[in-house]
Each structure stands twice: as C-alpha cells, then as structure tokens.
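A lone chain, given as structure tokens: the form predicted on its own.
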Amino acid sequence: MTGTGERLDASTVIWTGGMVASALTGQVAPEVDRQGRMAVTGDLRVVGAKDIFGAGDVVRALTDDEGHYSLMSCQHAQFMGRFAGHNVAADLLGLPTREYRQTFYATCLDLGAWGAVYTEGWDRDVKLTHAEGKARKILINTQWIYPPAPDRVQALAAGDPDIQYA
C-alpha cells in the first residue's frame, strides 16, 4: 500500500528505510551530523560538552586510525558503552580516561531457511555462508550481544573494555 493508499501487487517487496539518531542529540552537542549523531572526542567525551561522554547511536566515534568511524549498530554501541562507562568512572575518580578503539569489523545477515552470511573487516570480506553463516548468526545473537547474567560478578566483567569478540 502506497502512502495514498494505492496497492500495488509484487511477488517480492524489499523495504529499506534510514537510521537517526535521536533528535536529543541536538539538545546535548552544538553539531550533529546528517544521522543526528554527536562527535565525540577519543575518549568519547562530546564534542563541545567535556563533561558528557556518549556511546551508541548517538554518537559517531572514530573506530580505527585508519578513518572508519563507528556505524548504527549493537557491534558498536556495546563496545562503545563499555569504553564511556569505564572513561566516566575514572574520569570522576581522577584517573586517566581511555581512547575507544574497535579495530575489528563484522556483519551478519540473516536470510532465513538458506542460512546467513558473515563477512569480516570494512570491505566485508564475506567468511561464512549457509548453515556456517546461520550458526555465527546464532552465535552473535544469543552469547555476544546477549545481557549478562543477573549476576553482579558476571555484569561488571561484562562491562570490560578490553572484552573483543571475534
């Protein structure tokens, strides 16, 4: 259905649709880029505002020297809030603050009954497919990006910024 309501018939519909980050960003940085995301410095504090650090959709941080910048992802996000969490504690405490790098780059497509397909690096290098695809997939989404027990040992370990999967 069009957004006038005509329906047209397919036999094969593919929808894409962009990423923004939150329009509270604005409220926070000076700047936002075209996504809405704040620039942070090395150690993630915002541009601008020296005294927030900001991680995940929100934010575009440099990953790598070699000028890739974080995407829209859980990949990023949950390494970036390792780094912001740790970089506001020892801020606090007076302690030397972290620079967030995340050299490692994956993607992960999931096609349904054909399986799914891995790629590593920028240029997205594809490693697995098929059933390997699907089991990485499986992997990803149920251990690596899954919350850490209830449990306080487990949780605070979780939150290392150190932690890489690969």
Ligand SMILES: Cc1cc2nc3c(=O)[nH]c(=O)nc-3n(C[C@H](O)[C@H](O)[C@H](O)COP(=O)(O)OP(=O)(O)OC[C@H]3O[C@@H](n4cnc5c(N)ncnc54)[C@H](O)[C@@H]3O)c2cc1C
Second form
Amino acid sequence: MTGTGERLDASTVIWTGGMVASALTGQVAPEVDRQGRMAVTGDLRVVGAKDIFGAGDVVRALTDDEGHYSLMSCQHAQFMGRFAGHNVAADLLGLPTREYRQTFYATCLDLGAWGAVYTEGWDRDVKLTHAEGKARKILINTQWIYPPAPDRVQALAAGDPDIQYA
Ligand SMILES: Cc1cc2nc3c(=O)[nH]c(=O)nc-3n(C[C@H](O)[C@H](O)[C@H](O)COP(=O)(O)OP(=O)(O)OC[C@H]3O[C@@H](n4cnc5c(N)ncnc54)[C@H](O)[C@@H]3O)c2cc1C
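Alongside the form predicted on its own that was just displayed, please also present the structure of the form predicted in complex with the named molecule.
Then the entire complex follows, led off by the chain already shown.
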C-alpha cells in the first residue's frame, strides 16, 4: 500500500527503508550524525558527555583498526553492549576501561525458498548459500540474537567483552 492508499500487487517486495536512532540522542550529545547517532570515544563514552557510555543503534563507533564503523545491527549492538557494560563497571570501580574492538562482521540474507546467503568480513566473502545459508539464518534468528538464560553464570559469561566469533 502506498502513501496515497494505492495498492500495488507484487510477488517480490524489496524494502529499502533506512533507520534512524532514537531522538533522545539529541538531548545527550552535542552533535549527532545523519542517522542521529552519537559519536563515542574508543571506550564508548559519548563525546561531550564523559559520564555516559553508549552502545548499539544510538552510537557510531569505530570497530577495528581498518577504519570500519558500527552499523545499526544486532551483532554490533551485542558486541558494544559487552564493552559498554564492562566499562561502566570499570569506571565506577576506578579500573581501566577497554577499547571496543569487533573483528567479526557477517551478513545473512534470506531469499525465501531458495535459501539464504551468508557472508563474512567487510568484503562480504560468501561462505554459505542455499540450504546451508538458510540453516545459518535460522540459527541466528532463533538462537544467536537472543539474550542468555536468566542465570547469573550464563549472563556474566555472555557479557564477556573478549568474546569474538571468528
Ligand atoms: C524490522 C527490522 C529488522 C532487522 N533485522 C536485522 C537483521 O536481520 N540483522 C541485524 O543485525 N539487525 C537487524 N535489525 C537491527 C537490529 O534490530 C538493531 O540494530 C538492534 O536491535 C539494536 O539494538 P539496541 O539495543 O541498540 O536497540 P534496541 O534493540 O532498539 O533496544 C532499545 C530499547 O530501548 C527501549 N527504549 C527506547 N526509548 C526508551 C526510553 N525513553 N526509556 C526506556 N527505554 C527506552 C526500547 O523499547 C528498546 O527495548 C533489524 C531492525 C528492524 C527494525
């Protein structure tokens, strides 16, 4: 359905809508990028608000030494969350904080009955296709993106900033 109420029948729909960060970022950071994301230091402190740490969709963070920045994605949100949580605790305890680093980056595109395409790295090397790609997509959507069980040991293990997948 279009904005004018017109209905367009189609067998395939490609959604190209973008994403923007919560407007709350404008109340925290003096400047935000064109997606509304706050700039952060290496240890994920919001630039211009040193007592606030940021993670996930609301920040634009350097992920590695090659100049790649975080995207508004689950995998970046999860990795940043581990570092931000660690750094908040470290800051409160007067301990050194950690620089956010994430070498793992993957994409998985579900193409329906054909299967899915799974890539790794910023050059998007194709690693899995068809049914194998689909199996990876199902694993991601049913297990990887979910928080750990509400168990102290599992929760603390899942929050370890040293976790790197590949
Ligand atoms: C339709 C869709 C499909 C997506 N598919 C993928 C995908 O396939 N792969 C991928 O990597 N990423 C995907 N993403 C992106 C992914 O969901 C986000 O990047 C990720 O959830 C960001 O995590 P986050 O913790 O930063 O923010 P969120 O998951 O958005 O969590 C923010 C939380 O803050 C809460 N909140 C907001 N405002 C307030 C407030 N004022 N007070 C208190 N709480 C508040 C919200 O309710 C929410 O629970 C998709 C996103 C969408 C919308």
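For clarity, a rigid core is taken as the largest C-alpha set superposing within 1.5 Å between two forms. Positions refer to the first chain, counted from 1. Everything numeric here is computed off the predicted structure, so don't read it as measured data.
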After fitting the core, Ala23 CA displacement of 2 Å or more between the two forms: no
